[in-house]
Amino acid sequence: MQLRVERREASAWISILIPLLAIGITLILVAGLVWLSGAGLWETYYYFFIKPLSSRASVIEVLVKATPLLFTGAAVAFAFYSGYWNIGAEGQLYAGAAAAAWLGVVLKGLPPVVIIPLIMLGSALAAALWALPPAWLKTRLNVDEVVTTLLLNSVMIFFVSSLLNGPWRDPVTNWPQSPTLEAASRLPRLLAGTRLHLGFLLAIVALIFFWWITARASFGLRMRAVGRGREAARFMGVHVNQVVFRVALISGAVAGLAGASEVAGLHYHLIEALSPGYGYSGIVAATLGSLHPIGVALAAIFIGLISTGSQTASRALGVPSFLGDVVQAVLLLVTLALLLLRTYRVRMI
């Protein structure tokens, strides 16, 4: 008798259960976490699931804490749909960010309505050019994506460091971080004294993009095609790396709008600690989204809950912060296993 791993077709509620399943699972074991903490199960679960939603504050909290994962989970989930396995989302959100607060400098004087476009415009260029080097790796040596999109990530984030402990210091409190936006630079409020501003609604047409392109198409057909096998669709006559390529830079650029969303709609400058890892975290919402726009979406706005409930619930029962990363990398996992589970069988021959 021996055991052989086949490939199986999984019907389309499998798809739909299978990000429930993981959140469900996911709860399981974090609650030996929760336990040893010393905190209650059900009371911390509520501080960090429910009492979130309670307020019109706090669900505007969610949706601000959202926004970037909108960008990064649009983003990833666009590389991953054609097979090209984009890790570098984070550098690419920097790259954007340090964009956006440059041109914010550099173009102030200019009216809003001509600023505003010129920044998200830029950030999307410097990210997609810094999405470039993996792409023409990829495409011209086949040298593998992860690796380089990964490696990258810390050559940006070091970048931008440098700058800010250099040229880009501010003189007046001696603090790195570059210099502050002009109020012509800046995105402006959805709602008037909170922090949701019109990135929301830009991550927002980034995934009907996504979904128009993969939905309706000729590109996001031939996108499948590369993403479900690269030589079947080579034989089909599709020019597997000219998509490739153009994909890759489309990602970049989607994943750079989401930095310059922080810097023009919140921040107003550059810090080095802009994203808690929010490229990373895109991961998460592409995955459990199973890279659908529409579950995306609800992967990000479910992450920015994870967030925000992990404060709530950290300032109320003296839970760690951190426990939220843990959820969200737990998260990762669990799904991962499971859309393993759904793709492939083990059958006794």
Contents of the next structure:
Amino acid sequence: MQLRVERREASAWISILIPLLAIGITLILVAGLVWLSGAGLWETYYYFFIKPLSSRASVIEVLVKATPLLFTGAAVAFAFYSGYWNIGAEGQLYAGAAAAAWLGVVLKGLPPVVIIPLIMLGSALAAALWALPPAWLKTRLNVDEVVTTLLLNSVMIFFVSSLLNGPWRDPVTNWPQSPTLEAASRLPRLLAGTRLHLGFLLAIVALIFFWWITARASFGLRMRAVGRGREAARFMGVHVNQVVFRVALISGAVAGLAGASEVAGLHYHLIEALSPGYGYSGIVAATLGSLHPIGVALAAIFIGLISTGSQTASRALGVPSFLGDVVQAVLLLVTLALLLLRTYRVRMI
Amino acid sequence: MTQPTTTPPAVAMHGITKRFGPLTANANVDFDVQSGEVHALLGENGAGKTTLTKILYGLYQPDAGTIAINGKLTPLRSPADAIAQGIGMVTQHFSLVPTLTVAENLLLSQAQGITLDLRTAEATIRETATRYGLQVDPARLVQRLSVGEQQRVEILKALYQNCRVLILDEPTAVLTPQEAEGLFMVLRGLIAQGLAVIFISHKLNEVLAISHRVTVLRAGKVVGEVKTAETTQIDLARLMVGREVTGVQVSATPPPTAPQRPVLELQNIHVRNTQHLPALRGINLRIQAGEIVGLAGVAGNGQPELGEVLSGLRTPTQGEVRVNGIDVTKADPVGMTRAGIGRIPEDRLKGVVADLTVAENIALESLAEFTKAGGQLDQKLVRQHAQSLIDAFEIKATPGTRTGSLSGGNMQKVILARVLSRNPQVVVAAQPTRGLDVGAIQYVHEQLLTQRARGAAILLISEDLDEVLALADRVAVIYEGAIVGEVKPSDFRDDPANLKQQIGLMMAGAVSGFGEQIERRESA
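Having seen the form predicted alone, could you give me the form predicted together with its partner chain?
To see the whole picture, the full complex is given below, headed by that same chain.
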């Protein structure tokens, strides 16, 4: 008996099966680490996945955690959809956050209906600007965007750090955090007594925008053609570089909104630890969600659940809170491995 | 020059037969090569040359036949077996790691154990290189080497593995004339050292310059084995392409006789290929409305590049392309389509995105027409349009079928439907029937004739001479990037064999159809 690997047609059910299978396999793989940390397996997973869903307050907290991931997931998925591998959502997020922290302080004396759109627009613009050099290098000189977007993340993070430790240091507390946003610059809360803010709705709007473009607009068809067959797309008259360039900037802008939403919706100032890697988790959300808007939304909420859960588990059981990051990382690797199932089938002969 | 046959040949292949499905690539082929001899394998594209050598290199298993190495029957189940028997192969696509040095690349092919003595290896390689007259510095990075030098490294790799029989698959296709001359010097050195060389080519002048014996393959069969000293370019050309004309009907309706203004005009087109070598060297061609011009030629003489120029994918360095007098030389794919050129690409998978649906692939080329205000895609229109073309062109698919899951014939129908439904003034069809079954070929031919009747100017680029003769009103022959002659099949109605021979000779670069000497590539 021999095993043979064949190419196959992608079927719909396998796209749904893959993320579920990936989650299952990840839990098995991480079990060893949980055991090493000295905590009970079922107990740990209970705190990870069930406990956060057991009360209204904690469910809402999961959504708060998921908000930036919905943005970055949409941003990354948008880019990946057309074969542009934007690994720079983290830096673009901080570019947007810095712009929001600045605009939220300098714009004064205007009503929130004016200020908030201005902040959002300004952040998107700043982040798109930050996404511009890699896009330009890619389309003009064919420089690998994986490298450039990834490396620019550190540049932006250190730039923000230098701002916070220099000119933007809070004059009152002297902490490395930017001055607090004007009240009119803050995103309104959606539910009284919770931290859920307007950013969550805007993130959903970003995903709807992603859906409309890919499922309904002509540009989405061009994106698909570029992503799946660059040469053939070019033959059929698609301006490949133009599509890639636009996609790169839009992706950057959406990632920037994640930063603005965190600054104006949650923290009200810019801090160095604004993002524990939301830009990178966006890659997990996009991949786990099969680059489909609904999939990305579910994946982002699931990752929000893991990060909430890992904190509760850490407090209650003393397991390292890094376990949440490990779960995410393993999840990405397992998903990528399983994606091969979509193009190949293993057969016994 | 051939050694006395008392010693067994280095390689003797006997009765080799290889089938791929319904296609017989090699039928009962006998082939042998002696030590100290260059034996050329000559034949058109698809004649079975590469298949035969892949069998010798252990990549394919023959369905019948035997291989004897130095007189001993030896089964070759894998390239490792072949290498162990002293057989080496250099293909057009080099298998070298560009970021490693020459020595590292050579060691890769046979490094064993844990330690790596690069210094000693470099010395050994330098010694081997000097012995065979292959000037390569083992310490240089492969990516810094020219194509010719990389080929030398490939040969050196084979020698380093103690190869005694060297297979070269179209070695000059990637070389400049100067580099080709250098290669021949090396080959003469190798045979002087007692190696056996199998030289695959479809270029007659090279075969005559380097080989001792020539075996000509046609449609998988050996049609002749001759001593090079006793043959001529014309004899070889006749053997290579002189098969009986079968099933060819010279087009029934005569093309417009009154000289008209040409619809498609190519004037002195020069183009470089991806390796920046000249691929087209002054193409002149005019095609009228309602006329099919067939571009015949052996593979590798500039046909793909010409197709790319007319598809808007490659910009000429010199010359002009005009459609109805309008200059489109620098047009991109959109510009070419707008100018009225319908483009059928050589590689179907470059004409459609396999992962998109049939409807999407049909809409993509003229997407503006399917876009509503606000950038919204009119999906209903896309589907309806696709369905109407599926019905009209009898495509076995639905609008939502993934294009990659279609058969080659149906995929080609998708492209034809997209292109021809727009009633283009010019149709450029590059290898439109390559890899298709008989029914699909028939279908494509009928479509092209329908377009001709409608008044389109058609350029049919094909390596299949029978196809060209069956469809074309005029046949232009391309050789080394230039048109070397034109004939009208209708002038040969009483003597079709002679027509084919004339074209065959032009394809082989032996004569010019313009009654003048063909300018040979500089070889110094």
